[in-house]
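Here we start with a single chain on its own, the form predicted alone, put down as structure tokens.
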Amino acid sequence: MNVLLPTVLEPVLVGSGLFDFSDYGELLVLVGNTLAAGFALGLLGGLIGIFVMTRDMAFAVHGISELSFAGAAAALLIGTSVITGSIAGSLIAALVFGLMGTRARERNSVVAVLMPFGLGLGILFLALYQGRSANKFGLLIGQIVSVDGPELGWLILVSAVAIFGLIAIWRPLSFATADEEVARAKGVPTGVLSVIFMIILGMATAVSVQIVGALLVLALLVTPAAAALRLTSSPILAPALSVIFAVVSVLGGILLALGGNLPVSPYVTTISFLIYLICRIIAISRKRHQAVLAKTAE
């Protein structure tokens, strides 16, 4: 994912204005694969984000993203696939977090130890890398890229495996998330489910890093789900809204970045935050309205 778009994008990306849509139609044709990858990423991020929120694992996502960054930076340094390196780093982190810490407090302590190590390792690899500086920058905060056939295939394949894996364990994972002790008493293999979920989360984090970078991955794996849960706790409606919010954030960010002079991640994170802000305002207004109705009924 480190192949930049052709130089036709340069006037847009380095223009003096905030936006320039003069050649937007020509640019749009160049990012068809990126939009497809973004849609798959939004679908995966929206679904898994619900469990990230309900299982209190937002900090773990950030930790995995740092190890994913280290893996991607190592791959960039040795000249191999950045996607493969990113996935390898994410899976290593996910397995470590899943095996060493089952409770939130234990898991967070492990994340806090490994996160700076991964970030420092990634920065070391980037410092040793002698290639284009844009490639280094993109690993941290994302970039508009031209996704070729093999890269698109990898991203969609990883996203599809993660989505189908998540669907396969959805019911027992929901049960274990709601009440782990009761689920364990009923024979649900909560420990195995936790490791499987962490592996799926690692895959989701790896593909998310390709679009928004390691530092801003929370905008896709946490914020859309947090916004959805502000509106509803329905086991059907909440994931659906989370997916919609994530897809809108990714695709909207990519489309805006085509006419802007900034990397894609600021647009994605801004859209994601605005959606969350709107949902929070709606939730507060609804709560106040319910309080007024209850007081009136008295």
Given for the second form:
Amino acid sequence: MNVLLPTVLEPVLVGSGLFDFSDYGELLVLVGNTLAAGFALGLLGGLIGIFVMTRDMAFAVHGISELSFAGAAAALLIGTSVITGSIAGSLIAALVFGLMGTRARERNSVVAVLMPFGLGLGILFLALYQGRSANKFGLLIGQIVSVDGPELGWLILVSAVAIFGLIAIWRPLSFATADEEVARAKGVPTGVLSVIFMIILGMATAVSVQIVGALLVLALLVTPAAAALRLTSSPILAPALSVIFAVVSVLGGILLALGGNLPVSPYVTTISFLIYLICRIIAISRKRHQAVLAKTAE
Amino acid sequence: MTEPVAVLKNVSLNVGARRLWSDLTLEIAQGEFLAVIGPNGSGKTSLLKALLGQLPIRSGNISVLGKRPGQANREIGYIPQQRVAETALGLRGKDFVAFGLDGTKWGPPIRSKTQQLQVLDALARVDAKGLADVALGEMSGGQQQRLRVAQALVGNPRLLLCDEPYLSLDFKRQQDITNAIERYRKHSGCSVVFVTHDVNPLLGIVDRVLYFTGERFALGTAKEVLQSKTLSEIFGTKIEVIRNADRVTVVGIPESQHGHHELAGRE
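Would you generate the structure of this protein in the form predicted in complex with the partner chain, following the form predicted alone above?
Below: every chain and molecule of the assembly, starting with the one above.
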């Protein structure tokens, strides 16, 4: 089943404004699988975002997503599955960044060198591709509603594997992130863990590229976690909030896009940005409140 | 006589091509407090790394808690010199200390009531109960340092390796840390290897002192090692040890041949 939003909605949208929620019930049935994949990605993005923040990986995520785009573009050109290509590109990039740049500064320069190269390759592949141009643009700005049934199944499976893997390594990974030297001395296999983490990050990025597009991946893998960490430092509450923020952003984005004639991505990025903004404001007012309390206590 | 906690026989250590020290033979007894002092770059931290199995030795033999170095690290408490990571960590003081209990275990960071109480108890031992719910990233270097001590103690180690735990602590906090470690040592019979620039806060409790210089070392009680004669011999130049109201000051340490200027001991 190919749920291409523009074709489905065309009759509805003709003559309408930005939104039109008539026939919404029928549409919901059509996008059931899409919502499931969006939910899985929200879970994964919210969880892994905590480590993207604490391990200072935001720039690396951006780099991985551009190389994921290059992989997807190559797959489009040779006529294989775009998702396979995007996962392959992500994993290669994640492993290269993980192995070549163990320190943040080294890693940033490796990312900065490889990212434009990957993006250039992607543009080359797209230029050589003769097929529908909507597919081309979709890779950069998101296209989940154009992903069909079996491929959605793949997205959900990849997300599930990544989520379980991440939860399994959670505690030693956060020990190694906070204090690598002591963790290593205590027997945490820090090198192996960071490679496993990069593989999971590669999977998460590849899935996100399908939904919000290569250019906007950070809205799901960084923004929700950044917002949650503004509110709490609890290692249980922060991931929980981050997951809620990410799920709300993805599902909210998909549901709003159904009623309008815009792609999913701007809705997702706007919701996640608004959540971040609100969290910052809460954090600031909380600090003021504490300062006032401290003053009155004196 | 109980088994020694660590045994070093004729150990030599290099970092790259540079010889740090050679032919060190040392038995650390159960419950012993060993202070390791000497100029920067003289191989103090490297001794700890060798005991942890993180730095291969050039020659000789080391066993730690009856095993090869690195094999018994779960029973070792380690307080390294570096600060913890600076980014927003999503961890509070108590979460950081809890890693000393279960940081190597797989799965999500969920802890039982008993474990939470153990963590609070460890925090209390370093007078840091107030830091339990403070975000790690918002703490000063000194506060993080106290948490490191609590993290090392909460795992009930049999050997405690401390690398300059006094850094970024004022005199009062230095004493607090020393007292916490000392109480734990008395109570548990744990051995302590304590690397420091300033041996003065330890003079009342230290059993032996290991004084590294470039390639050579002196080993003995504080009284034996901290003497003008001993230090002049191992440094090969005139060294003055001044004792003044229970404080020891070492004067005349030459600049180490590796370009470090810091002096051992303090005015």
